[in-house]
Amino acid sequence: MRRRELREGAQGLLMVLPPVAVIAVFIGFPVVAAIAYTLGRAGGPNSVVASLGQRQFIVQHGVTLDAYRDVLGNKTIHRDLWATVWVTVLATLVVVVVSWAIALYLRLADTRLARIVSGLSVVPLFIPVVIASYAMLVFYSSDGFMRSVAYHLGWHSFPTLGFTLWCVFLAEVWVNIPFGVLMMSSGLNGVPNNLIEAARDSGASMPRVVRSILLPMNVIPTVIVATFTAIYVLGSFTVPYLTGPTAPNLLGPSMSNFFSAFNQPQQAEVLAIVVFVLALGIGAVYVWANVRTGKRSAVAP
């Protein structure tokens, strides 16, 4: 029995080792050596950029911290930061409440206008990341068509939201609601009809069966929703350097600056460990979202 036992168990090892070593060298690895160049290690792997690169904090034995420093010092890159996180913030936060809004509208709904708002919010879904802003810039720059309509109409002080931070906040939200739309309406198609019915037969008004039935038993989606949509801004590149100003802007488009235009990895790299700082913070809910969904399915009859 014993050693039945080991044969599975040694089965079911090599079985996940292929994907573990495929993680390990060309994520981990790659992880530890940044972190290691973040803290003043040259060698190695990192000898090569350690040779070209500009302003480094290196040191032959132990670590430093002079380059977290250097960065954390920098008043352009507390702009940034803050940037970043109320973007983030408010982005998820429009997000979830949007997506909320129309997959509650789709679930209660059965009506053409249902299936056509259906249709339209999973549009963004199809559409690159790089057409939808430049889209943005077409609709909100200086010279864009929302301005043109507003001056038409005698409107002249239509504000410019091109290259501003309002228009990143703008496209992610664009970006983002597909996502949310199919979850929110995956988990709130997921409440038996039964439960409503029985609510409305005994009295309870549409806005109470939302807030007793279909508010809880939709938390969880609600929280990946909420989580997926703040990582995703948190780290997103391609938006804020295409309709974000030069500064501040989101730390995406500032570790590609430290990277390409100051030639200073170092500091990049040290950006970039931010980054993933707060977003484990955030992967920390959807993990706990993820444990409390298996507990409740464990307990569940």
The other form holds:
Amino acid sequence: MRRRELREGAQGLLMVLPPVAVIAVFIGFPVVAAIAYTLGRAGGPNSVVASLGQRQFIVQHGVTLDAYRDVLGNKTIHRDLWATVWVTVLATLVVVVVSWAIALYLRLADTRLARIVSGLSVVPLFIPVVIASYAMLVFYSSDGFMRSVAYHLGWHSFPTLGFTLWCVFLAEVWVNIPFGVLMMSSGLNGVPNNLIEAARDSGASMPRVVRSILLPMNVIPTVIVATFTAIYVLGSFTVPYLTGPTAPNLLGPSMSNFFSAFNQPQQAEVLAIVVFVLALGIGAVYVWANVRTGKRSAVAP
Amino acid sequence: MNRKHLGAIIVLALAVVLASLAATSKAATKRQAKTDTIVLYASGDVNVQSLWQQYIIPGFEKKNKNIKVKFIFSEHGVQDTTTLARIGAAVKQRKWPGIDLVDAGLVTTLATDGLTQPVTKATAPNIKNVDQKLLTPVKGAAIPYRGSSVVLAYDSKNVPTPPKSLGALLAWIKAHPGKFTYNSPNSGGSGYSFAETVVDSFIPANVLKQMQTGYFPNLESNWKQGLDLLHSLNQYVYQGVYPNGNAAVLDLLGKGQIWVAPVWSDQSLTALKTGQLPPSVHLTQIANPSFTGGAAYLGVPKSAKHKVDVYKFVDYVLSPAAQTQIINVMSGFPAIPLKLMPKAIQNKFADVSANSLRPTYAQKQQSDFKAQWQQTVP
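Next, give the form predicted together with its partner chain, keeping in mind that what was shown is the form predicted on its own.
So here's everything in the complex, that chain up top.
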């Protein structure tokens, strides 16, 4: 019996080994090398990039945090970091609220109109982000559709949103809504009808049903939408690059500037690690939520 | 050995030498009749491909029946890195790399690393017409064959008399708030050129020369005055925004949102041709100082075969006929002086090429400049 267990364990390990090895070689190793580079180690796999870069902080022995000091002491980066955090928080909140609302509408009012609305909300999924960003820019530019309509309605001072962080925020929401709606509506559809009907029969109002039944049973999809949207916005490049202001902008375009235009790969990698740490924090929330529900469902099946 | 014998031997030796000479000259004429093939490697967009494949190579082969040009094209330069390694390895072993002439961004790397034939060894008479200043950044080891410069585009409907100097342009920008912008220097060469030109106008000529040829971080304090001036323009620039990329500025210009902007000569001439820019948009160059420009280079690897034929080809590329084709197909800039070009071309560039291409900073200096702009201007 014992031997069989051992053999099965070994087999399982062998089967999982190829993907783990691929990840270790193609992702793990470069990440370790990049972290070493940000800490001032320029030998081995970093020698090529270090021979080309400018404004590097290199040590022969031990490590140095000078590159981090250089980046985090940079006022432009401060502004970019705050812009990134604000746009991420706002966009995530709005995506969660809007996709909840659309999904709920579809769940409760299964009419033709509801189906059209939910169908339309998924359309952005099929439009490339570059096209969407450019469309957004044209739509909100100073001679764009929104301003023209507002002008004809008598509002002559409608703000020009193109090339502002507001435009970035709107475009991020637009891009992320479909995923939100799909996740939320599949979550809400998983709530059995008889639960809702039972609550209605015992006299619960619709808001009460939403609060006490739909909301608690849809926590995981909500957390998934929130965390994935936040991580996506945090690392986005195309949307802020095309629609955002010159400065401050999100860290995605900043990183690419440092890497290619300024030829400062070490600083770019420090920024990447900053974004990684932020994303790690968000990812932790996701894991925590999953573990919690996993435990709960294990206790009360 | 007596004299008689000696005489006979001398006669015999002479006969042998003469015979062998005759034989080699016969062989030489035979080889001339045979066709040689030279290999050209080019990378870039489809306009580069069509320039070589449909215009220059057929034109050359028609004139030189015994030379064939084999054309290797790498779209968007995807094979540039491997080609660079291949040529580098072959030249170091003194073997033929399989390529005799290169037209790609990697030429400047080849030239500065000493892997290409210096221009002084070229047997192409037309090379002497090329602007000698363009040879400095490539250590005299590559041949500029076309150029593009940054020029000032203006909408003649709204701007009947464009500014003619940098000072006049700055005054115009302040007098017409919101009608000018340039793309952020890190996102494209045209906006970069405007920013560098403003900064250069405050820098002494000898310092500028150093920055154009090498990397001197300690000279960067000279940028302060110019960057401050650029910062003060924020309130006059279109929405206070510096769009990303050369094309974004052309787009604003085409839609009439802005009236004046620095643009690439070839890109804007193509846009005028395709209608992306309305015909009312005209191009001009400013003075004191002019905008910067750059050249595309041809390189001959040191271990290339048939160098005589290769330089015949280079000579043809630099001839007025081929240069005219380059201008028509690529909207490029001629690499030889305008006075050698046909009258129609001279008129076309009357406004634009008043100055030759003004060189920019060396690569690393450029990177630092972009970083400082990003931190101090917007």
